[in-house]
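In the form predicted alone, a lone chain appears below as structure tokens.
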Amino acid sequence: MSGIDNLPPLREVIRAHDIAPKKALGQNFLLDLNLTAKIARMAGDLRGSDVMEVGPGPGGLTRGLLAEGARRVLAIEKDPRCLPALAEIAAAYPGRLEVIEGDALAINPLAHLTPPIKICANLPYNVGTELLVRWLTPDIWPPVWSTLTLMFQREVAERIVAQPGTKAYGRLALLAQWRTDAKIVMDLGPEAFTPPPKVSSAVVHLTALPAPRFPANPATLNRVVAAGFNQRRKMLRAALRGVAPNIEDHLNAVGIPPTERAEQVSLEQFCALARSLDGQ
């Protein structure tokens, strides 16, 4: 029996069911229960919400965030092998888990949840920050979640709360910063995982903002954030001369040197840059 429920501990689980992770799915598995009740803690009050987790594995953070109040939760999970150890959660929480076999990328959970949604995830390292991006670039915003509480290397990590002027500063830092506010909420070393990977992990939190932190856009945004980190050793006169032939004209509008290297823009220039390119 656990800490946190009447289930048996993972590693238990893990050896019942033989779910030995997997490199290729990009697998490492949390099997401390108390850590992966603090994990769903940083979520926030889960009492009301739906909760959508990919890539749940034998179950650990699943626990956390059933044990912790979420109204239901929807797991994703690609690995068939997981899918009797889930079984055994959803038996020991009825009509509060439903699980879906498939993958993240191809799959709209919206049928399956119900206002208002967290996403909370141990991501796949091989999925994360592609699944990332998705929640933050959706065509209508307020999006349809509130939170995103997601686990990644902390390299990426990193990258999504950057700072210009610093080398991890990039498209997913403004991607991130432009629409929610993020924060890096908790570190985990190598050990903490089963197989402990070659690098440190951590907890990224962000909030969705009603609107975004300043008018821009989205796909011309998108367009010149991608167009000058794409290149992001040459000066933006060169590197956006593709966006815009008269490019220079509009840098030295919206007060951003022409030879001024993208790391060193901050968002609010970008998006009043977007603006200019808009004819706004």
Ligand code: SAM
The other form holds:
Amino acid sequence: MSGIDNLPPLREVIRAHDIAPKKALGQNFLLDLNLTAKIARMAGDLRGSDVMEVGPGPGGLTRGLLAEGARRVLAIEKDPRCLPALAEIAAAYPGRLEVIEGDALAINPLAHLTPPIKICANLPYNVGTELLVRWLTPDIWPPVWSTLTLMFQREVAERIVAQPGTKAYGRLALLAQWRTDAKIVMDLGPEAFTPPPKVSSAVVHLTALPAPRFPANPATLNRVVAAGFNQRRKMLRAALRGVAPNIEDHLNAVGIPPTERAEQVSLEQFCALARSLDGQ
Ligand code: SAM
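Starting from the form predicted alone above, please write out the structure of the form predicted in complex with ligand SAM.
Everything in the complex follows now, all chains and molecules, and the chain you saw is the first one.
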């Protein structure tokens, strides 16, 4: 017994199913079930919600999510070695856990879930940012999910919540903060994982806003932000020259000094610039 359920401790599970962690799959496992239950609680009240988990591995966070009352968990795992361990969890929680073997970058089973939907994952670091960007840029907003509760390297977590005037501020902060409330809710040292990674980690909780914080066309906003930060040391009048020949007029019209650098420009100002470029 493990404390949160009647299943064996995770070290035994890993031994029994011979799941030696593989670096290529970003496998740094959480084996403390009290910690995984705590991360599951960071996702909010799970009762009455479907949860999508990416990369359940041997199932520590999966067990946390189920023990905390998730109505249903849909988990996508790339490593077939983990499937027998996950099948044991599914048997202990009849009808509440479905596991799909596959690459989360290639399949998106969100449409198979019933709202409210939460996404919760200790993400493989090599695909974490890419998945976050996809979840933040659906064709229609608000998205099908209501919250994202995700583990990242601390440095990536800082880029998500960064404010203007800091080194971490950039495209990821603007993308996340435009359409969500994003905050770091937990810090974890390397020792929390097996094997310990080289860097510290943090859990970020993002709540989808009903509408973007400020109006702007997503494609235009993305274009100005990308151009601004691709050459972040350049003044905006130079960095954004390719976006519009009369960019200085637009910058002046919305009150951004053309000599400013992207790092100093707020989300509200970037949205105003995007609207000006669109003639709004
Ligand atoms: N959730 C488990 C935990 O907290 O102990 C495992 C987390 S481990 C950091 C990342 C997991 O994602 C591994 O089980 C790995 O096999 C899986 N994974 C890696 N790349 C994946 C991908 N593209 N799609 C789905 N799962 C993937």
